[in-house]
Structure formats: C-alpha cells, structure tokens
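In structure tokens, one chain follows: the form predicted alone.
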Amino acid sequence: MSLDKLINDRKIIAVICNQFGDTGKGKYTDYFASHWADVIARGTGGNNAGHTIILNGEEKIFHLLPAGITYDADGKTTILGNGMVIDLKSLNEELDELDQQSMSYNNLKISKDAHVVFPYHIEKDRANTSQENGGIGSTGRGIGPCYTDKIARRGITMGDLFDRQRLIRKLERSATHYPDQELDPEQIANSLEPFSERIKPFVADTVSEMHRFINQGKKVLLEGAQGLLISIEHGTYPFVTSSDCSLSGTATGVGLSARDVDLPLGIIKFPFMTRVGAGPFPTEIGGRDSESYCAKGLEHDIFYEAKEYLGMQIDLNEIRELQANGNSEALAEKRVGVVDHIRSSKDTLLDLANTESATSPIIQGAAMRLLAGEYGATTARPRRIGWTDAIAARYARRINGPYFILTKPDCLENIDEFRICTGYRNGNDTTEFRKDEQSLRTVAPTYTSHKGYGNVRNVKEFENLPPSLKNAIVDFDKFTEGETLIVSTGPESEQTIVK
C-alpha cells in the first residue's frame, strides 16, 4: 500500500499510543503533518510529554506544543486543546526556542477552556515525584494536582486569565485547599500576567474552530500524548497518569467523538516496548529487580549507564551539579559525546544484550536501553524495558482500533533473538489482559521466540524486511486481530515503511 493509497479520502486521523508511552507519536505526527495534515491537534496532558522529532538533522523535543508546530509557515494551523493543562512558563519557554530559531507559530491557536497549571500544582506534584515505596513515579510537572482541580470544578482555565478580578477570585477559593502552601493570589496573578499577555492573541474557541475547519473540508492530525495503558480511564490504574489519552480522550480534547477519526493508528515498540514510573510490567526483564533500579531515576540515566557498562570515563559528580542547577545546555553537549561512543560501541552492547550471553538481566535491559536510546524525554529517567506484549496490544487494539504503526525495530538489529509475549501463565494459563496491579503482578510472560535479524534501516518495502521480523509482524498482527499499516525503520521522519 502507498501512502498516498493510505491517506487517501480521510479527513481525520489520529496518531496515538497504545503501550505505556514514549513510542514514538511525534516522528509520525511529523510524518502526517509534512504529508497530508492542514491541522494538528492535541487534546490531552501537559508537559509532562515530550514527543521528539529529527528536525534539519537535529534532535527536537516538544513538551505542550504539537510537533506539528514547525509547519506553521506552511499555513497549518496547530491547535491545544480544551482537554490540556498548561504550564505557561513552560508554553512561553518552547515559544522562545521558537523565537530563537526563526520559526513561525502564527497559526497556533490555543483552548480558552484547556486549565491552567500554577506553581502551587506543581509543589504539591514534586512532593510525590518517588517511585519508590508505592509512588507512582510523577514527572513533578503538575500534571495531576492539576487536572485534580478541574474534576473538583475549582480549576482556572485559559479564559480566566484575563479578567482579572475572576482570577483573583478563583486563586482566593484555590489558596484554601493547598493550606500547606502560602499563596499569595495577587503576586501568583502578578507573576503570570508576562506569560498570560504573551499568548492572549492565540487563545480563543477551539472547539468551534475546529468544527470550522473541518466543515471547510480540512484535513485533520490528531497528537495523542502518554498511552492507553496508562490512561486514566483504562490503563494500569492507579499507575497512570491523569487524563484519558485512549482514542476517545484525544478526540473529546479537542472537542471531537472518536467516531470521527476515520484512521486511528496506535502506535506499538517492536519487538520491545518500554515503560517509565512504577507500576507493574509483565514482561519486563529483571521483573522488580529491574523497576527498583529504574525507581532510583537519575542515578541510573545515560551517563550513568555508559559510565559502567561501557567504561567511558565520566564524572558523574559533574554531572549530578550541572542536573541540580537545570544546566541543560550543557548537559545536552555532553550527552552528544556519550551517545556518539554508544554508537561506536554498539557491538559490545548486543552482546550484553544478547539473552544467551546476558550476565544478568539488569545488564540485558540496561545495554537495549543504551542502543535503543530510552531515557525519558521530559525527565531523563532510564525506561524500563520488556518485550513486546502482544496481549497487551490485543486489549488496546479493541478500544483504539484495528490499525498500528510499530517502531523500533531499527534499535535491535542484529541481536541474536528477540521474543514477543504471547501468553500469561498464572496456575491457569491465559491470554487475556487484566488492567488490575494484582493479576499483572502474579503472571508469569510465556514468549514466542524469533531469530535475530540484520539491518533495517535502508529498507523501503514490507516485503523486503528480514523474514524473521516480517514473519513476527505477521504472527503479531494475526494474535491481536489487528493490522499493521507502518513500520517505523529509523529516526527520520522517511525512514518509514506504508505496508
């Protein structure tokens, strides 16, 4: 199937996740945006996402902004959405890096009804960011307190920012339920107000707009943010983040019904998958063991990590000082060394991460995180690491929709075999997924195994993947009843294959 065969007649897509997150949405927002999109929107989170795109051949990460914000000067309009919460410090600090690279946002348009999130969210967030003894692992973004308040109908939106008596008045009724903090409502408006007037000429109805739009016939993306296993309202509760990111919740974010959305595309990692906070993993490798050592977060990120599985002569006190005083410019250009000697080291990373030859599985796990890159986007953290669960996709593939895009697969060329999850084993083995922490705790993963295969990367047919992975794509699509539309071959937005 062409691309132009895919996207062919459709008026709404959406490019959603239907794992833990972090699986690539924003390479293929990008994709859809440059190729066919008018629109681009999105209707769920914060900034506690961060969706990556290879913009002119370097690494770009948005936190609130969809990724589809760098064709603005094409006329595509991008679009936050009713159902957001927004820092504006961190909204105004992505406009800037904008600013700084010549690059438009003219068409941005963002919810008058999307809430707002304020630095009393924030502190009372950062007081639960732990993943150890229970916490969830929080990005300490203020992401939930948020969110919490908008449920509670005591939440301030995007609109009230600018009548300033409403304002106050709200910050007044807000400072009663944070009595551990002192708020001060007039410096809080006080503060904001620079953020606030910035964007005011961007804030408006977006739900009426977008019902414009497409009744003027445009063609409309769809951003979804985190995934469907963490979703609120179906994903691994009470390890989940706090809005509903499935299909349903990205489309009533922007003030749309799922059954408008004529392609979802649920994105999947293959033949591994990751996930980032505590909760449980089925097919983790390491089990706990290896959720304990993520739960310490920083201490075992990239630097750490090339430091004592690969040698590399860090200072990681160094590091820690630059981390604690938010240097990121820094950080980001010795993070450039370290991924450049990853790169060069990727022989003895294979076999680390070679199952036979794997010392231990938080060996295994650390050496696929080294070669497939995953640490977090918003936080840095080391994301755990499992194999693909091909039931965990069955149950999102019934409340998301039939058709995937898988990635990835690029990162794990030439290990020796990879194995995708196929059963659960629990005195009665079974195939069925259960979102509750106790059944997924006490499964043991059962794994059809597949041999290893070569380079991907170069390839631009389905036909023409190595058979090992093109059979277990196949033997994937057929045990989830769903079906593979792209594979992802690399980081390039074109590094893509339409099935």
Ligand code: IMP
Contents of the next structure:
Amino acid sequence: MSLDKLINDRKIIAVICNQFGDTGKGKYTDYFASHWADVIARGTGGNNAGHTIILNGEEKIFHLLPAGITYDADGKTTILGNGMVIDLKSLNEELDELDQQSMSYNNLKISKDAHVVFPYHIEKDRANTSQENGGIGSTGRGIGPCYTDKIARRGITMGDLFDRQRLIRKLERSATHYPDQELDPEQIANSLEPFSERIKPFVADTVSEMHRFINQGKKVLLEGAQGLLISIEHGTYPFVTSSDCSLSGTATGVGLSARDVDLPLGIIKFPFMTRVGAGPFPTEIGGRDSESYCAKGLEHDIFYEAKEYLGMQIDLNEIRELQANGNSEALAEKRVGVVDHIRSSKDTLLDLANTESATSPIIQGAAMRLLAGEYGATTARPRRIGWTDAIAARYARRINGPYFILTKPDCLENIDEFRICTGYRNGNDTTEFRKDEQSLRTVAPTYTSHKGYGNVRNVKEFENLPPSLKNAIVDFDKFTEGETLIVSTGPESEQTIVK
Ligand code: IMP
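How about the form predicted together with ligand IMP, since we already have the form predicted alone?
After this comes the whole thing, all chains and molecules, with the earlier chain placed first.
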C-alpha cells in the first residue's frame, strides 16, 4: 500500500513517540503536513524539542514551530496549542529565520492559554536540573519550572501578556516564588514587550478555532513532542519532562480527545533506541558507565567521538571555543566535514559496533551513535544507545494505541547481529514494564538475537526486506500486540515501506 492510500481518508492523524523521544517524527510530520493536512498542531512541551527543517535547501533546527510552518504559503494553518509552554525569545528567533528566508507565517495561531516561559524559569531550571549538578539532565530551557507554575495556578499565559496591569500583578506574585533571583516585574515586562507585540496578531482562542476547523471537515495533524517514556504521567518519573506527551496529552494540548484521532502513529526506533539526559534505560549498551559517559554532554560530542574513535584530525580547543561563543554557523560547517568522514568510515565503525569485535561497550555504543548520528538537536549531547526494548514498546502501545512506525533500521545496515529485548530478569523473569526507577534499574534485560541484515534503503515492499529484519518485525508486533504500519528505511520520504 502507498503512504497516501494509508492517510487519504483520515480526519485526524497523530504522530507521537513511543520511546524516550528523538525517534525521527520530522520525516513523517513533514510528509503528512505537505501531502495531506490542512491544520498542523502541537500540544505539549516547548523549546526543549528540536527538529530539523529545510528552508530553501538550508538545514535549520526549530524548537517551537511545527515542521508544518513551511507550508504556510499553501494556506495551511499551524497551531501552538494550549498545552504548550512558550519562550518568546526563542519563538521570535524562529520567526526571524522565516523572515530571512522570505517565508510566510500568516496562518500561525498561538493559544492564548499556552504558558509563557520567563527568564527566571530558565535560571531556575539550569540551577536545579543540570546533570552536572546531579539533576535529571533537563534541556535547561525552563520547561519544568514553567509547568510547575502552571500546576500551582500562578502561571502566566500568552493572553496575560497583553494586559500590562495584570501582567505586572502576576509577575509581582511570581517574584515571591523566586526569592533568589530578585525579579523586577517592570524590567521583565519591558524586555519582553517587543517580542509579545510582534506575536500579538497570532494569539487566539485556538481550541475554538480547532473545533471550527474540525466542523468544516479540515484534516488535522497532531505533531507530538518528546516521547511516552519521558511523559510526566507515564514516563520513568522523576526522569521525565514536565508535560504529558502521550497521545491523550497531545490531544488535550490542542483541545481534542484522543478518541478523535483516527490514526495514532507511535514511532519506535528499531532495532536500537536512544535516551538523552539521566534516568533508567534497561537496554543501554554499557549501562551506568554509558549514562555517566553521555552525562558529560558536549565533552563527548560528535567532534570528540570522531577524533577519539575514528582518529580524525580535529582541534577540539577550537571547537570548544566556537561552542562557547555560540558560533553555530562555523560549527555547522565543521560538522558537515565530520559527517562526511563518518560516512566514509562505515567499515571501521561496524567493526567497533559489532558485539563480537567491540573492545568495550562504551566504544560499541559510541560507534553505533556515530553510525546513526545520534546527537541531540537541541543540546548536541550524545544520546545514550541501547537495543530496542519490546517490553517498553508494549507498555507504550497500551497507552498510545496499536499502530507503529519503525525508524532508522538503515543506520545499522551490515551489522553482524542485532538484539531485541523481550524479557527482564529480576529474581523472577518478567515481561512487564514497571516505570519506577528501582524496578528499571535492577532488571537485567534478556534478548532475542537476530542475524544482521544488508541493504534496506532501496527496499519498497515489506516482503522484500532482508528476512532477519522482516522476521524480527513480525515477532515484535506479536510480542507487543501492536501493528507496524510503516517502516522508514532512510531519510527521504520515498524511503518508506507501508506494510
Ligand atoms: P526538560 O524537558 O528540559 O525538562 O528535560 C527533562 C528530561 O526530558 C531530560 O532528560 C531531557 O533530556 C528530556 N527531554 C526533553 N525534551 C526532549 C526531547 O525532545 N527529546 C528527548 N529527550 C528530551
């Protein structure tokens, strides 16, 4: 079946992540936005998310605006929903990018009920949750403190920004909750005014608008953020983000019910998965050592790993200086060179990544990370690497619905062997996912091993996938009681198998 046939008659499609985030939603949200949707909406999180958008051939990383914004000129509406938290400066920077590329955003709508991330939220987040300070390793974007204020019923919404007196009153109240920061409400309001004035025309009652669109028969794409296993409700609490990024949280975050969604698609990286930040990850290659290694963040970034494991000539002092100065253009250029080198070093990396020939789990993980380019879009941190966990996927299936998109098998083409976790040993064997840290930290995963596979990038039919990969997917569906509908076999939209 073709992708278009799968989506054509649907009314509301959601693309959400069934793991710890970063599963490659962008490819499909972009396809659905361009080929199918009239309205593209995000319902949770803020600029802790990150996705690459191609603007006039140039790669840009966006954090708040859904990928669908690039189809504004085609009359498509983009919504930042009521469940989101919005950093005005970050949003304005994304709008600047669009201006620079002469791209329109006339149909952008920002919920009046979304909460505003203020500089004092960011300050508090960085002080309390950075991994260096023993915290959970947040992205440092102020997300947790902003949602904390929302739940404590003292948050400030987008709608509040346009009533100066109310805003000052609320900021004065906030000041009492951030005593370490000596907040000056007038100064905060003045410094944000240019940003809020610019976006004023876009702020709206997006829930009513959403209901109106649906009554008009418009097709709606819900673009998830983060992933189920870091949802505040269902994730590995307290190592989670502060929003409910499940299917239902995403729907609520735009004013809909999960039952309205007629095609929920939960994304799963296969046969490896990743996590950024601290927290339990049973199948992690290298376990706690890998967690500590990746917690070093930029110290172990792509430049370090390419130098360390591939012997590339890289002046790390120069790179650190560029990073410290925020020179993103020069860094992007350097990164292109590194990525080219990685591409031409596949055989060396496979040797390091193969379980039999790997000299240590840290190096095996690093080699898989280099092969798959698993470095954070938002923070550039190395992502922790492990084999796909079918127990966690079944748990996610129970919450996010039965349909899967599997992504990135192409990254491990030609690996000798791959594994899927189908059991946890902890005294007694179990196949249940218990999300508390104690349970997940103490289980020893047991795996089903599969022979490696060759080229998948050019395969168009599920039946033509290499047998070991095809059988592993069939087993995975059986085990999780889910149904893989789509397998992504490369970055291009044509590299898609619809089962
Ligand atoms: P926060 O969302 O910045 O508060 O971070 C809380 C946790 O969620 C940290 O472990 C982050 O690394 C993780 N996290 C937040 N956003 C993302 C994302 O978009 N992808 C993957 N992990 C994320």
